[in-house]
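Here we start with a single chain on its own, the form predicted alone, put down as structure tokens.
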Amino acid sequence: MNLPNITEAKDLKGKRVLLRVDFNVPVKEGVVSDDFRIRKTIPTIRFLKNTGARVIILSHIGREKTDTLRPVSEKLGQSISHVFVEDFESEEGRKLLNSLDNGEIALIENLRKWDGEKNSDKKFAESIAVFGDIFVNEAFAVSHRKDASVFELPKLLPSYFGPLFAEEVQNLSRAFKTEHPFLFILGGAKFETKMPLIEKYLDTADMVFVGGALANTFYKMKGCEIGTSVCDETTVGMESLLDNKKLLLPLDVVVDGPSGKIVRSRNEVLSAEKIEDDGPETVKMLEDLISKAKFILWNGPLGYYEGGFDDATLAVASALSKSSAEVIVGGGDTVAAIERLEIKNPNIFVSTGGGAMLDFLSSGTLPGIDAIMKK
């Protein structure tokens, strides 16, 4: 997919940028706890920046109107001095927006406070459009939703892509077209958006690994117990792929329940216990996969990673930094685990995106680029 983007365009000294990113980062305590998206964004800003263009970013997080970008903007100050403009509508922040001089910076307040954003609302796009000359998309892990300043506003002004977002389209375009054995590793929950994915992956990978919550849902189909795990109920016309011989599940699981937490069989699981990790000889097998696989694709937690059960999660990563294969990793604890490790292989490339990383990797394109490229 030949994207156009920005590092090609020519003459950006004095034009208004309207730079979307994706700073829907974890908060905790008013500081950001991962600034993995920050900081992968911040060579587009520069390199925006030393163009001697006048940067406008924007940016959603969190999913209520009162959540704000102020962390991210302390965060972000650290690295790049920059404006925040807490209403972009009112006359202060009017005036803030106009004044920008060449290689300046400013970062608006969360767009989720405006209703305009989540409806797509075209009118809300226009009230953004009019501080720009420019729009660039450098939010892939956004760029499935139909939010305005997404799919809209990029109809209204010269839009191109940024090299972070040509960087992951590059990379997760090589599981189109791999080289095998081609291990695809799926964890999280979610399962009817995932479902999709296990599908696809059946017939072009030589084995899809389903753990996590995930591997719930089948084991239920099974007719096994689970106990008190999260599972999904939407499974219907899915039975089928119980019988496919590359679907590989769990061997064993650790739970927690009456007798705290311990490690059993797949078939051993109590009514009053909680599935809540993938156990050790679920790890030796993923392990040994891992070693003679030459392309993996990985995306979601083995275990409720937040709650503390990452054991599982954190050997697949470990295991990963050692094998030589071509490897894609995505989703936010999967991402979290690779930083936690500190892990440095250059064969593994980290992706922005969860949902949108899935999606992309279903249909081959998402609403943002459809966006800028059927225009």
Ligand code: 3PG
Given for the second form:
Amino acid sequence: MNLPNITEAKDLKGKRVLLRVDFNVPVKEGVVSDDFRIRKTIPTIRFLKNTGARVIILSHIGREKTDTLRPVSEKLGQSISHVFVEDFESEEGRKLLNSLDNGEIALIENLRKWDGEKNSDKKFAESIAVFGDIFVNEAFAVSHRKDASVFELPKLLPSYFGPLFAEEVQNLSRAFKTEHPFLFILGGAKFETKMPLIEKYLDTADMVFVGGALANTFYKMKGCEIGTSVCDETTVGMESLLDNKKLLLPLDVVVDGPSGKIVRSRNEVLSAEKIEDDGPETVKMLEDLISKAKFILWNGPLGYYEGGFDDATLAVASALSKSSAEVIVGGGDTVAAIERLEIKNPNIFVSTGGGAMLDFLSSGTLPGIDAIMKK
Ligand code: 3PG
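Structure of the form predicted together with the named molecule, given the form predicted alone:
Now the full complex is given, and it begins with the chain already shown.
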């Protein structure tokens, strides 16, 4: 895919650049607790600053109108000085944005404070477009949404992609033509969103391991006891996948219940127990598969990571750190595991996308890409 890249644009000096990024990062007690997405975007902001462009950064955070980008502004301020614009529609906000000098930067408050953003409202997009001469999409991670700033705004201005966006597309596209053996590891929950992906990669990958809460749904379809575990009920038409020899499920699991936290084989789970993580036999199987694979895609934790059931997820991350395969990893908790272990394996590409990564892998494009490419 040949994406128009802002780094190839000429004469950016003095131009007002609307830079859509994805600063939807976890915040705990008012402080950014994982700045991966911010760090990945800083080179693009610096590049634009150095060209003498006037940069207006746009992002969303969370799903509530009360969610604020203030903690992000504080974090970003440690690397890049900028003004924070609370309300771009107010007189003060307009004044701040219109008085930016060459090389200066502004960050606008959470776009989801305005209904127009989620409603793909063209008028809302127009109200932002008046502040810019050029639009840059550097928000791969939200480009699976038809939000106004992703889908409508690029239709109103000359538009480009950022270098990080291009890097995402280039790396994820490798999944469409891989070396073999190709191992796909999929965890997390959200059966409905991940199902098309499982179906697609059962065709092209050599092995598709489904772990985490997703696997509970498969167990249930097989008639196994899953106790009080997280599971999805919408499985219509999926039964045929169970016979596919490429589909691998956990061999054992960690359960929490009346006997405490213990390991059980998948056929021994009791009705009062909850499956919280994949077990050591499963990890062993995955370590073996990882050591033999030439291409590996991984999205989603293998257990309830946030709740501290992180052993299987960390063990897979650790196995990948030693792998010589080409590896692509994405999704919040999956990336958190890679970061936690400070893995530096140059063969691993860590995507900023969660849902966007999955949608791109499933369809080869995203609404945010089409909005620019089909103009
Ligand atoms: C993400 O974190 O996946 C993106 O920022 C999109 O967020 P959303 O799922 O709230 O639209």
